[in-house]
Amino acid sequence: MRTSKKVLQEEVDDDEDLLERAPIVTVMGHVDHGKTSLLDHVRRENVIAGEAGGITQHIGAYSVQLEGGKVITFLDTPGHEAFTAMRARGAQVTDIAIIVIAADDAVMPQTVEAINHAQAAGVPMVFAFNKMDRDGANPEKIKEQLANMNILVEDWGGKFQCQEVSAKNGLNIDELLEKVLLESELLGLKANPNRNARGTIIEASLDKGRGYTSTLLVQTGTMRVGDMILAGSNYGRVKAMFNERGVPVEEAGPSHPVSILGLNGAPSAGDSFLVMEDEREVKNVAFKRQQLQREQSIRTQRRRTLEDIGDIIQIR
């Protein structure tokens, strides 16, 4: 086990060995204002279309070609608690968030949370302004009412991008995607395919005919089927991998989500996964994280009891 700690450390990679890699988007938004919309309307018309079948299952990740060949994946997260809870645990993700407010209403409680979310996490927005189709669409409103709390749109002299969508009838979606892609070349996002895959998980559950089934998102390196993954505590060989048009494929690279069979239970959202060569390390090292695991359960369910017991005391 002295080798583990080394191991689990990240590499620093060479300069040279970084090629450059597809942005990864999250849609975060007020839940009326269009955001399932906009990704329904990204994934049916880019996705690589033509593809016999199309999307046959949801995976809580997907890649979108653009014309011109570049690459997008978005992370299709339910909801803000999500995007929290893999930010809390030390999964940073995200690279940008598109924000999405309907142009014909106003910037709502949940659509600042978003906002704090991104500034929190230190990614970089770009807003959409969506059903401008609508008659009351009004996004100078939208624009004034971000000024307010300190967001200037370019538009309004600042340094966030905008752009007036309607994802009823696909409104200027590719200007929107092409502002992405300008801000992921500010980012300059880069990575080494040429080793061992890390990344993270972005969903895992029990499916009974086919066993658990994690989807996760390389973010360096490539993972290959017949790979031995280590993620969170569990562990498994990677047994078969699909992209989330459930085609079967062989490997995937930086940036691309996959839903994958052979792990032996079901990692948690925000859980790290590394490829390792060692299979007896693998174990070794997934059950010391069991260990521990339960001992922290004990722990808090003994300290419950301890106050319970104070608490009673106390009412007597």
The other form holds:
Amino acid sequence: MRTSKKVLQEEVDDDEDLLERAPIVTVMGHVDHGKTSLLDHVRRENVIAGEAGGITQHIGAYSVQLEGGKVITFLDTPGHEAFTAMRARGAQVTDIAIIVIAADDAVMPQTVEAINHAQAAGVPMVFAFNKMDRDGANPEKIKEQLANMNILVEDWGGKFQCQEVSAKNGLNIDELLEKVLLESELLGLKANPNRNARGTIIEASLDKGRGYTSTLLVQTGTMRVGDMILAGSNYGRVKAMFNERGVPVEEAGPSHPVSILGLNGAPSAGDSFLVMEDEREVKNVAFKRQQLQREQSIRTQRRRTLEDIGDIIQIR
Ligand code: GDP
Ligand code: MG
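The structure above corresponds to the form predicted on its own; please provide the structure of the form predicted together with guanosine-5'-diphosphate.
Next comes the full complex, this chain leading.
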């Protein structure tokens, strides 16, 4: 059938249309080393949220504005599964990874895993040596352990930025975020806000009374209420859009996370979405993708059934 692949293909932007965009940051590290505490602190201190007097809702991703006006978008999905699940679906969402290591502990298995994930994805890392308020904190020991993994931090003559912090009392979190911004400048992150939006689904759920709610991250272009979007094998017209504080917004540009209402189902985390003008085309592609999914699940079921029969025969 003639589903124009062209429509789904990425258009190439002219250089002069590209504008600076905020970095998208994921926090990773070993369990109990302070990922959630760090994200919570950043969210609480958020200048924009403070001004609006609102409490940041949990929507899987949020943008924070720093004192100088710069913005950082955090993916609030600590957990390496989320990172790998997204990558497995071909979604490259993270620009920079903050690797949290408790300075009173050590480089642990999930620290190594986090570093491996970031390196495999080619995502630059900034290290946060956390729990500096604790007596046993020994960041030099951590630096040495990292050096043994061929990761040299700046004050050891390497290229990796690191910052001693305390997520508990907020010590040096601003400095950490400044380093993230520096990393972002080096990357020269840009996007064209003046085109149809494209991006990635962060999470989606069925909300009683409100219908399907999807949190998504716009990566290029600008999404507006009323836009027709295709997201994985789901589609719909954006009925309403909210920022991380639950405030309705009319549009969302590059690196902005929003939750939207209007999709006909819940796409999976890591599915890409795009705004398309032709409603028939959107339905067509969504329908074909659904069909493909159904066929695939039938095929795996069949294979399983055959395997089960094989097992039974063997048992006999
Ligand atoms: P996560 O598993 O990496 O998300 O770690 P959490 O943020 O849940 O923190 C694990 C525990 O360490 C909690 O009891 C936190 O209160 C504590 N914690 C986190 N950051 C700090 C810190 O900077 N200093 C101290 N003293 N405790 C911390
Ligand atoms: Mg946690």
